[in-house]
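To begin, one chain is listed below as structure tokens, in the form predicted alone.
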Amino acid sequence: MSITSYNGSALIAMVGKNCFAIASDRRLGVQFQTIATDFQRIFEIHETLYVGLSGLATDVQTMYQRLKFRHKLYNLREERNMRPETFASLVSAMLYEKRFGPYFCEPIIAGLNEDGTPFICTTDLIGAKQLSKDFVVSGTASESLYGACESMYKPDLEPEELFETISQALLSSVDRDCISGWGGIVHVVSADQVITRTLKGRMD
């Protein structure tokens, strides 16, 4: 068993027309035993930048605290928020410096640039970045998420259509992975608003 699949997770980010959506499941388990059904994997760094962390739950929380700390330091020094590309490089560098004893996290970074264009990217345990123009997935349900996203995704979706697409992809994928699921949470972020909705899925 891989340590990254100890708690189970499903994370997904998708690009729309001047917006993006990021979604995750809500289950925290120890292999097949469910511990909690409201576990947070998606975190707000600032109004238009979010990070999703799949993998070992303890490292998810540690990693978020360190990323938030680094962003606050940047904010104090530069007096501005971090751009998504800059934040992705920070995440990559943080993971790579711990490469001999890594955080067991596979982050997804999603944000909007100042001109409103969306940016999404994911990295592996040691910080190798993978940029994408459509969607990225992470977690134990990633194989079925890839299939669902490939079949459902269309470019330039409006926020409501994007919400529907990402929700259907998440819910249909976690049904095929027994250590993730138990509902989901979706954030749809555009320049002027953030829509957050909780999904009710199969509770088994």
Second form
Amino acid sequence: MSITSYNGSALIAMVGKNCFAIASDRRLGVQFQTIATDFQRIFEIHETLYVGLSGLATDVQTMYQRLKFRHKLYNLREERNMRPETFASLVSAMLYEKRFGPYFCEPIIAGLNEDGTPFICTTDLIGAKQLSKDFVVSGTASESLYGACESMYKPDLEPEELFETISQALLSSVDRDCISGWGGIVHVVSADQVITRTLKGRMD
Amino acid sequence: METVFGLVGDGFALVVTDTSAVQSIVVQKTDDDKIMVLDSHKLMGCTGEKGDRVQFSEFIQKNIALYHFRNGIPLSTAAAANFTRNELAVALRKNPYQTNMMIAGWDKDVGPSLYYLDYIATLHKLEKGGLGYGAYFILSLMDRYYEKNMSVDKALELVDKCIAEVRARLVVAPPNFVIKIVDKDGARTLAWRKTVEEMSGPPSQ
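Switch from the form predicted alone to the form predicted in complex with the partner chain and give that structure.
Everything in the complex follows now, all chains and molecules, and the chain you saw is the first one.
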């Protein structure tokens, strides 16, 4: 079994009208055995910047700790939060540092620029950045996720509609992947608020 | 064939491991206590490669004691679990420790907590969990019978069900198990479940 499908994961980020949504499944497994159904894959870096990490769970945790550390240090030095593009470059650089012994995780970065426009991007496990204007996906269910997002996505969705779209895309895709699923969690982030909801899908 | 599992009850956490030390086809010891008492209110049940298990758990125990000496206050369970994870994560890409563990502790502000930590340094806080081949049976039993805030007696009934299932259904099942508890009164051995005793002297005497 491939190392990136050892724990199982599914992540999506989508762009809406002056908002973005980031969603993940909640399963932590060891190959086919489910260990927990409340594993956290999406982390807040600051109020309008979230990073979702798919792949090997230990590297998800290590990458998050390292990114949190770097952002805190940036904050102390610059006395402000990082912009999403800057953070994406940081993630890319940190991953490429380990080019010949990489972290087995594929992050998606989602944030709001200072002018309120949403920003999303994904990188592969060695830091190849891919910006997108509509949606990005990551994880073992990525093929299903691409299909679901491509067919369900519409530009300029309001936060509530965006929540519905991203949730349906996530749930329908993880139902086709045995090592991701067991519910979902969705964060819909606008300039003034964050709404977090958990999803209950097929709990298997 | 080593098994470690644990669960959180009403104001306490239990960790159970088998107590066989096996080398190839020989059982060297049937009363090998694999649950290290890290400090007054923490337990760490480790399974895996024998050398790594003992070395790593002693290393963690001594580092936790060192923190206490240096700073005058003990580490919280969450901090101890994260410290342990960090040691495993750093070693993972150099010289990995092949040990899986369940870390349990009791803190005054948080109460009892249980952490799953596998050999590739995946850390997760859980109410119930297990590692090893025995976990295939134990996790299902706990999904069915575990309730939140169980009393010690009810928890022991569940533990006994799990041990009975492992004995019945796992080929080369370990004969003996040790159960340790951590609650507000500290970390201590609660019970043994033995079917085989170590011989005390040569058979002729």
